[in-house]
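Encoded as structure tokens, the following chain is the form predicted alone, with no partner shown.
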Amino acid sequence: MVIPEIKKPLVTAEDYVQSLRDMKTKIWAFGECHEDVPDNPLFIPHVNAVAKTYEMPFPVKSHLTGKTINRFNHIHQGTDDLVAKVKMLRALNNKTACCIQRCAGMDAMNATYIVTYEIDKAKGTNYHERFKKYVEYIQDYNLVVLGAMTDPKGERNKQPNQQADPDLFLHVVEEREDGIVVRGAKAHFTGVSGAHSMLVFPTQNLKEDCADYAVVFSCPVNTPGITYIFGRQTNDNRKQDPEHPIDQGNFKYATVGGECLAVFNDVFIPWEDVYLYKDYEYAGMFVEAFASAHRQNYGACKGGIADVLVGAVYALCLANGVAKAGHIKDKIADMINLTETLYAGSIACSYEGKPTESGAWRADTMLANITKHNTTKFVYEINRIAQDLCGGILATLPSEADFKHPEIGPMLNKYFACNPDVMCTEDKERLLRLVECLTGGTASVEAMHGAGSPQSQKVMMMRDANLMKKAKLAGDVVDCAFVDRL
């Protein structure tokens, strides 16, 4: 097994940050290659978010070793675990108001555990035993895993092997006695700035002529041959102005998860780290197991962020002296309703979870997809109401440098004043920047497209709905003859 260069189990946030320094993962951003990731202003907020999971570890007992581990590296053993996962995510997002970045890795681990068991049972392979060794190592050392599934895809109406460039879907280009060599890319995935290892999945169902694209494996994020190119983030230019952190909005933590494009240029993966190879008929099972697990989360993580947003808006309404106005209370109630409805979806799909033959439990797929689909709509409405309640100042607030300027600063403090018994002008500035950060740009886009676009959830809803059964139910109620023909 190829393992990250971690010298000891990670216990504290300080241990975690030092482990990233030791790994020396390189990330490209703004045309430069950065080797100082945990100490670079571009990435520090992302690292801080993951570090919170070491400060708040949510311990649980491993079913594999009996040791106490971080819940982010746990294989769910019942509905209690599924519910605890959801509550953990909301609690962490309450503290950071941003993506925690470990969810995709947790969900990829659970999906791989479930599907490798199914493959081994059907085909006599040893993927599952390989994977269990990987899980035990990740648990013992308390490492951060990320999940990488989405391929660039090129022309969407063509299969991977029909693309003009075969590398638009990650695939195996060479089989060796000791492993395989892969080439291609993975896009949009979260958390490379704060991860130790990654699990790589196919992105869709595959046919036999696409068997070279049916590959699942793990590798350290600093594996030679992988190039990471960071995506633009909301306020990323502001992050490079350390003298004025208030302008960043959520200056301690990231706006979203730090998504990137990872290019695999003939990367070697040893056999012990391969958990699917050319068994193309199981590619779709990996996708669906991961997607359902990941969509389970969204009512919790977005609900946790919405809690902070509601709090910021309410505090500003208090400071402006309008919190008791009927229309203000009505709009805040709408934000609360949407937030709790999202959370209820995550809780419901967890309580309705079911066991798999592997022993791992998975959330109800229908309810998980509905939860995520609601997120693609409700988050925008929550944000819209927040922007409505904050008013035009949200878009016209001067910079922190202006507020601190000896000549114009006093003017701004005079004319942006609010109820001094509630907050000072600087606190008002801080909260307005936080609302701006939480309601704009990539934060909303991630709610729409993270864990799959809205259409992908509809596909799975239609599959799981069993419409023919529902048609028979209706026919039986009123004694229709057509029921016997369905």
Contents of the next structure:
Protein chains: 4
Amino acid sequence: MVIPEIKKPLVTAEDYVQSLRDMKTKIWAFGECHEDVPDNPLFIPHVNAVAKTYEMPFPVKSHLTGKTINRFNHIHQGTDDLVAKVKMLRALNNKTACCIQRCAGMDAMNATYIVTYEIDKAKGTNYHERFKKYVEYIQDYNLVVLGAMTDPKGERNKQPNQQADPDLFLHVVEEREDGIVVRGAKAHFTGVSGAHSMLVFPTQNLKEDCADYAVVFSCPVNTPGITYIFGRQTNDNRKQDPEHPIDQGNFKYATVGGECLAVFNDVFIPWEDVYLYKDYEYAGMFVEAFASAHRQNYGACKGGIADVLVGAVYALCLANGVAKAGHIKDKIADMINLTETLYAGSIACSYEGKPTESGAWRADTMLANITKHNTTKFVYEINRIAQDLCGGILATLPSEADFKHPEIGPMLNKYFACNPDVMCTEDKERLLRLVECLTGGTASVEAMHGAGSPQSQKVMMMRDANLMKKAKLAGDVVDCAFVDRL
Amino acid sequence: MVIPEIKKPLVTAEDYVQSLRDMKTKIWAFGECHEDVPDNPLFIPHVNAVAKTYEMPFPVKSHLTGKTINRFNHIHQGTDDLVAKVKMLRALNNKTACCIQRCAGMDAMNATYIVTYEIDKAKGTNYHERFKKYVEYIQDYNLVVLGAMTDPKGERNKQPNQQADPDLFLHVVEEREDGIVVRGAKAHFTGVSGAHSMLVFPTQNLKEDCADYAVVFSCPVNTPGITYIFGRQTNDNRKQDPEHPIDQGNFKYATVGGECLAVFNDVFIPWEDVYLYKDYEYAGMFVEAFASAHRQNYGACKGGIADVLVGAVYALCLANGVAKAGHIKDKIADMINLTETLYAGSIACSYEGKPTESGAWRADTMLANITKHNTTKFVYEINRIAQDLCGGILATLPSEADFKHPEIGPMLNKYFACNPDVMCTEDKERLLRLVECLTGGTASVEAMHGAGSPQSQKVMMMRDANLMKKAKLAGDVVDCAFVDRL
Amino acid sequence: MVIPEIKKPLVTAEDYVQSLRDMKTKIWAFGECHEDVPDNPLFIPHVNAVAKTYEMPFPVKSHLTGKTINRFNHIHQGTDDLVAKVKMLRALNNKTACCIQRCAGMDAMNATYIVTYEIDKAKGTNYHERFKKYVEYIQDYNLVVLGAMTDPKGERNKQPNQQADPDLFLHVVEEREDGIVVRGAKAHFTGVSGAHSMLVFPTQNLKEDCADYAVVFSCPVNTPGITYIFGRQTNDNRKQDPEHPIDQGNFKYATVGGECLAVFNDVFIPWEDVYLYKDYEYAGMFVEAFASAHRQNYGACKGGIADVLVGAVYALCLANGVAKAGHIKDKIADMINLTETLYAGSIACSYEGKPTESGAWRADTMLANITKHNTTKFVYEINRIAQDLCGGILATLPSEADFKHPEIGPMLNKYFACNPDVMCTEDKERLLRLVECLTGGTASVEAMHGAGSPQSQKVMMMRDANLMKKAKLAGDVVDCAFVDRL
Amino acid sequence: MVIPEIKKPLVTAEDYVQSLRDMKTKIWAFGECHEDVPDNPLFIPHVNAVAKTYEMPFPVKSHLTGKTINRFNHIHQGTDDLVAKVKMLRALNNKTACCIQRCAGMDAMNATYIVTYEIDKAKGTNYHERFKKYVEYIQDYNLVVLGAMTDPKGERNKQPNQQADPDLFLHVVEEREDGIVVRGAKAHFTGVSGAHSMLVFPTQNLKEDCADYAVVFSCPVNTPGITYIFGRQTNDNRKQDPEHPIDQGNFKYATVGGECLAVFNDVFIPWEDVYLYKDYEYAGMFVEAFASAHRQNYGACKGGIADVLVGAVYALCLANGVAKAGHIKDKIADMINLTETLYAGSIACSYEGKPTESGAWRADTMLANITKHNTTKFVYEINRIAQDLCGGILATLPSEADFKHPEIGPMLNKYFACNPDVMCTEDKERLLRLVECLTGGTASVEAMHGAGSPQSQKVMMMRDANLMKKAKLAGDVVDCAFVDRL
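Give me the form predicted in complex with another copy of the chain now, not the form predicted alone.
Full assembly next; the chain just shown is listed first.
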């Protein structure tokens, strides 16, 4: 479990960035293999977002060691922790307007902590003790963990062992005395450019004939045999032109976390890093514990980004002289209503959290699911209103290079001028590019599919809704006892 | 402040109903004056809903007297109280599927408690001590208080003293040594058929030239000089046919609280019951404190009703054999998502409540406003889906008298039969009438305009949103400092 | 086919009402059998709405006889006819704000005309000639036809012959030399109180083992053996108090068509009135032809009602002095946008109509289905906005009897006064009751389920969407030929 | 008016592209001035979309010359022309999935034709005859015209002559014997990369003191003194890597029209090309005529793109094995419903078009406005559903360079494989990139702000809604005559 390149606990953002340099994790992008991740313009903004968690740390006392640790590595010990978690996310997103990338690892750690306790209690295994050692190590060295769950899945209507290629779900291909060998891939996960360790989960419930697919483990991200391929993002080429940062929009912190595919080509994992193996009946429990913990966040992190978006749009309306028009105020109020409704979900599911037998607390499942589900609609509507309020220039603004050009720059500055008491043309350019960046394609898709696609939340809602109990309430109100007979 | 007809603290629902008989409050409806309110079919269902708060009491310790009191008369002492309040509302609405009518009084008491403290501190008045005595009396005798705030208002674009008739806002017309005389009216308030005392508020901010309109007071509901005229509700005539309760839908508990107009025809109020007079600069603070407290509730009480509605609809789908169809499940999941989002608002604003200088706690204003605002849309969508899932029979079901008729009843029972393992035709009839009742006109309007019309929430959201702070967040992300210059 | 009570062609509204008196059709309601339909307060408003089609007739030349007939009895001969039909509906609904009740018969006649031609051509039957005689008779005498299609259906997941009771779908129980005997029921159909003849359809596709259920026929509405039971409507009791018309809202024309259940207790139908029997493979074609024709209308008739609603709401905003506020104008514009979008659907599907082999024209199926589907959402949103704009008084306005009462009437008139230059209190009362009536329960349900529930439109959309053709378009754009291989 | 570089009428797409080469119009982008527009990868896809109108021409007979011309240069002579116009747009967008760029010029020509006739009639000017010559020339040579209307506008709450810089609206700075000199800019207009001539309009109503801003004229796009600066589009850099077309998504036809800013630096326009000068009272009429004509289109062109999007998404669902799941079908049906509702608007406003005194026909204003307004919401919802149905891979798919790389390409093809009977991995890649491209930022913004921002449509709706007439309808229904008194 020890990562050799990490020599000492990481304290500052500089420590953190240096640790990434030391680990030399390789990531493929645009057909090239990049070995200089923390110093490469393609990845710097993503690294910066994670670095913010070192610059602006939220400390908490570890229940394992009593030491002060970064809250992103904490196992939640009560509703206060659950609430502090989501408030931390909104606060950080207010500063970065970008996925902070460190929450999936936090959520995966909490889920593993909870479920390994359940398995050990039921089956006499010792996964939980193993995992506690991992958590202590991560906490002590203040490392960044990523959670990887989603398999490529091939045809959705087939089980893992029914696929044309058995590797379309990650599985164990060899069991050795000292550990296991895994093959397959994990897709769509966030944060490889800034992580030290990864925690790998199955993606769904599994039956006995898929027991080889029931595996949970951790490994350093630079483990040999793993190949990372970065996904394309909206306007990602603009990052390759660091001379013109304005056009990137959120040039300091990127737009989204930076998702990738990890291919595990017969990777060896020692036993000490394995937290589930063949106990297939617990696969679904990992998924659900992780999903609920992760869905808890979305109203806070997307709400935090929406705050920035509202601010940018409001500023542009001020600059255009329209901030007091009735229909403008009404639309801004709609953005606020949507934003705060998202946030209310994160807050509510956190306060309504429950303890598990392991001692760790988890958010209320129903409310966490509705929180995430709302982001799959409200974020789109927030973005739509923002695009309305910015005007057509959002899609027609010339490039920064044009604005900076000696011949045409002055023309652009002349004609795109707004109320100079509010802002200069370059400020307007910066804000418009920020809105473009926050409301563009990839960011929306992340709100849609991050932490599970919309239908997965509906499935959980229906399971937890207790419809028969509700039917009984209705029967009682009108004095009919049909439910008792069912 | 003492109500002579109340001889002893009310404990049981029977005590409560007897107390209403004793008070003999008169209410006009359908052109007649009714003096037998708690025994009159027009009002019985409304009284039953309030009586539920005696049958199924939520006890709490009074911070004033240390005695155990009904939570509806409590001054909230922390977020636990705020949360317990909204959970009580959902639980009671699960049982009654009807406005419980006792929350506006609770909210008005809390608001008066908070604001009188502020006035006294600032101006050396003694409103707060007066009011504490009132609260103690209400708590000790376990009485029901109603809150009345909305004036008729005439033309909305004119101030109280600019109206053609100065009485279109309630105001003081005479100041005496022993008290004041008020004239005017309060409209749209809930619960006169079941209340003992009323707490009267101004309806908006007031300027100095409207100081006579700045008045807050309490009085027994049977105070001479007040005339109550009940509003018409959807299908209210059905209550006048107690032989056929099924057609009423929610025949035990009515559909809505039962709103009325109260005309104050030169009503005398002794000084001991006056909690604001001429301190016009505090009128708006009463309004806002009450509005926020009341808006806090709507996700819980409307959510509680929606639970019953989901249950009724689900049961009908089971009876029709369609509960497992994909589009049916999807629509039920949408109802649940909307219901729980409403509820999340109530929960979040409660947990995020803040203490006031008086020691009383109040819900978070922003989140309370978004909670209420969401009900103005989500309740309609929940109802729409319910009407979709019930099928056209919701609008074409014959009357109970037809179902009971010896000649045609058998025909109806034959042709409206559904899966007999799920329910009999009469159960289906009862549930359809319940859905009709819960989704009909008045109930929706209550979700729209109760606790203030939608625009009033938007005004508060915009005031509390701190748009300049959000603009600064945006500026910081893209390195432009325009806000600092504004 | 001849109705003995009809002695001469009906020209005026008076002729029409007298013809209903002559036919003495009996309708059950509230447990009583009513034989005086056109003179009974329960039914008068419904009759008035149909009578409007005589008072304000839209003439057209019959393609069968060359005579001038009422357009409601016309077989459409081109897109001009289809467009004229929907414009007639909007115009009439502008005058009545109520379902005009005569379109389902028109649509059923057109559908039967089209499908009987197809059957005869394919199978050598002579349904079409029979039916043309019926149409000529209806045209000549200017009679009102109703269309009845929906069976009670019992459990939705079972076929007609699998139901516990075989009568849950209407079917032939005896074949005689001179005709057939039918048993079963038709539910939810509109207009029995004002019709002369009914045209009865099957409700779905049928397979061979359900051939007895494949039956289409016409009969006079007063045919012995048919029992009609009227459905309850929102606030229907108010019609029983003709002294207080204002409280009815739309007191002249009712709220909705007036739906009922018709029980056919072994009713004899002579062969000359039978237009389908046992040719089960055409049952679905009747359903679809009727459904498309009927769905064509909804944007026009509901749009016509929405016009009145917009007008009422706008007038109330003027009276309250708020018509120029930004958020008010914005909401009225939203109502207009929704209304005109509904109407655009009716207009578009009419102009895009196609000829059938029979020579009759039918609306475009896809566009007719989207038109109807939109009403299942937009009407609700229009109503929601209307309820927003009226304010809480919509749910709390006292009864007309109170307003007329010598003691409390003056109080109500004093306190509910608005800008007297715009309207008096009674006008406000009338308009608020109209809005209550138009936005209440039954009217919405009619927009939802009339002409088929929302899911039935989605089924047709998916069938007509030609998804493979669309997939090929996508493939062509990006140069991939996968569709050709499928 | 003659463009010297155009030697003969353009017939084929090749003729057309050559004509652009000949004209050598210069466009700035990315800080460089490009003189090879039709052969530059930045612009080729935009040119291709226009070239499609030559490859797949829709011929019509000119009412001026009787010759067969391209419908894009036609003056509409009846509703048949208006309908043919929108059907042409849907058909072309089905092939290109991209803004076809030639409609704004068509709409500007029709508007100018209509309004110049009105001015001449009222004021004895001869604008109309001048303009007819222009139209004949354009028709004869089959040229592409662009319409440019929107000024930069500076502060929206100030009139042109109140702005800090008078040039923020385009105006005449010098009147000469042979023509006028104009200064200012036009923003956000479409199609400069493929146009021959531009037709320039004012942007709003003008008062007398802004008469210098009342100017309408045409000029060749390569007129000296005009500087074009291309706006940035989502993922525009990908066009600069022609080796990897797949990542562009719609690599043949671009995503949107390609908008730009045109700066007029004292440009001379001869009198023969001036169609309005100083007749300020007609400025608004140009705007409205153009806006209505242009808004007519949006349901057809965006509907045409939506068809392709539905096809792409459906194909991907087939490939993933989920096309038959209930919730998937339901969402696709929602996409279809939205698409066809958009289209119904274009169809309806076309059929309901009206003649003008000039003989040209124009679409119904109200219905054209609701059509465009609906695109500002429905296109977003269509895109949202598409992003839902594609899954998270839409945001995480690696680059084409990665897929083509010898080392990691095989991994990607292995792990992103789907049902091989439906499509290969590369087809999936192509379709996902297409969806990314169609649902990304710029395309949405175009649907929002093209042909005017949403509020501008609401303003027109409110003006045309005739609210007083609607109020009278309501008054008539409930027998109150308030409107007659107003």
